[in-house]
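Given as structure tokens, the chain that follows is alone and in the form predicted on its own.
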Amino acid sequence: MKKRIYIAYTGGTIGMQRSPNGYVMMEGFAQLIEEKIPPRISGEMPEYDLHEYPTQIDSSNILPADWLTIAQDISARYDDYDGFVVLHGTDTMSYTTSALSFMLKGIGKPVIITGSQIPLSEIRNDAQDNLVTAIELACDFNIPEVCLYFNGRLLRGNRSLKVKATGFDAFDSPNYPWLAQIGIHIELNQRALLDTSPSTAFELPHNYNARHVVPLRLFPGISSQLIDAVLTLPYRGIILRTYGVGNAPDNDPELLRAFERASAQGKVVLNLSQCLQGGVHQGSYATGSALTNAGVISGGDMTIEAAFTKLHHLFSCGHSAEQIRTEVQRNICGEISETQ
């Protein structure tokens, strides 16, 4: 039987058109595909059903509740299609792909998220290749995980991040190999794919609206007063963006006591490096060990997007702070290296 692909168009640059105020989202993306993709190409494409979300989202406006909507959409149609493509804006695409990887943990079919830097409506664009290739990947390859495809690169969704604001090669995964490289041929990296038993026991908690996590970037001269101010807010998790392999000032006892107070209040304080490549090794320097003593836990080599959505997901599932301190350091679906 011929395979069928489900395409969820959530919004984003790929379907935008020019206006006096710049690019804006427009209805009628299916018609745009018919107009812009030549019959010689569209005639060779797999069968697909396109669902255009009634309220399209500029990805800068994305909320956790929107991640849940997309996950529920895929879950509800899981048995009816062989693969899934999600069209999404680039600004927060890595957040969405990471969030979907945790909600759809164990998925046995391809979920390919893509978009473009230039709309399909423009004569010169990257939208056509990204769309057509994402559909082909979702149809013809056994890729049992949530991925991000962009400009010839297939990336694990929860390892991806946007590295360029304007380049076509906007996304990369600095701490994990590409799942495939697409040029003249599609070269799938089988060893890099998840090796898990497929399961449809997806985790789709209903309280994804809650704002659970706040990232906080260290800078020279940071004061404990800033940490204490954050502790007055109703966030349950703090992602601490530290220096190098997870270092923070150890000559400021008030700052370290602020981290201790956070842990004592039941906050989960997760340590991530500000560096693009590599990860946290809190015991490598005394400055990192001081954080361990203050109750801060290592986030290994996770991206900020993966760490943020993972913590958010664990809180949304109702786990206690102690459970989350254990679970967030465990590799759930390929988002963190086992050696960290």
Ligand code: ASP
Contents of the next structure:
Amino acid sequence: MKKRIYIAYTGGTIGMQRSPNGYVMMEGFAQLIEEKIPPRISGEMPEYDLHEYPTQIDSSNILPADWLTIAQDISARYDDYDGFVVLHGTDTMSYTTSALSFMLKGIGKPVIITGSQIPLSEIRNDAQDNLVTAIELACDFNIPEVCLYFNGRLLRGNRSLKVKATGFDAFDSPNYPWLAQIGIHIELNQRALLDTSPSTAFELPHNYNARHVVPLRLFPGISSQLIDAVLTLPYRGIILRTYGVGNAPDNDPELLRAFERASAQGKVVLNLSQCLQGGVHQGSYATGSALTNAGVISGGDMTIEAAFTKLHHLFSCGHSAEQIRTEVQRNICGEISETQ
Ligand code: ASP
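Having looked at the form predicted on its own, could you now put up the form predicted in complex with this ligand?
The next block holds the full complex; its first chain is the one shown before.
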């Protein structure tokens, strides 16, 4: 039986056109596909249904509620399709893939998110290959997780990062092997795929739009006043972007006391490295151990996108700060290495 694929089109460069103000969204993506993907190619493609969201957006405008909408759409159609493709802007694509991975935890079918750096409407573009390959991956392969496909790389969604603003090879997963390399052949890295029993007990909380988490990047000279100013805001999770393996200055007692105050107020303070590769080891230096003593917990080798959406998801599911301190350090769907 011919397989069926569901394509959710959210917007992004892939469906844009030039304007005097730069690229803008254009109407009629389904027609564009027909024009741009010649019948000799489209004839070989699986059957797909394209769902164009009523308002397509530059992904810089995305909100957590939009992540929930996409997850709900996939969940509602889970039994009707063999695989799912989400077309999305590249700027916040890794946030969306990460958020979907938590909401659709245990999914037994491929969910492949892609987009492009040059619109499909342009003669020279990376959109056609990304689109066609994403559909093929969603159709022909047993990939039981949320992934990001871009320029020959299939990456675990919650390990992916946009690493280049303009290159076609815009995405990578510095802390996890690629799930597949796509050249002439599609080489699936079977051992890197998630190995969990599929389940459709997805976690789709009612309200996903409350603002729960704020990232705070350390810089030389950062003051306790800045931390205290952030503490007055109603965020319940703070992601502290620290140096190297998770270090922060330990020669400013006020700064450390500010972190202690945050934990005492029931906020979850998660330590994440500013480095692209590797992760947090809070015990490696005294400067890291001081954070442990101040109640800060390690985010291991998670990306900022994974950490942000994981905390957001856990808060949206209504867990207490205490539960979240444990859960956020646990491997839920391949987003964090167990031993580092
Ligand atoms: N600004 C665009 C977006 O994220 C960039 C892209 O799609 O490549 O929607």
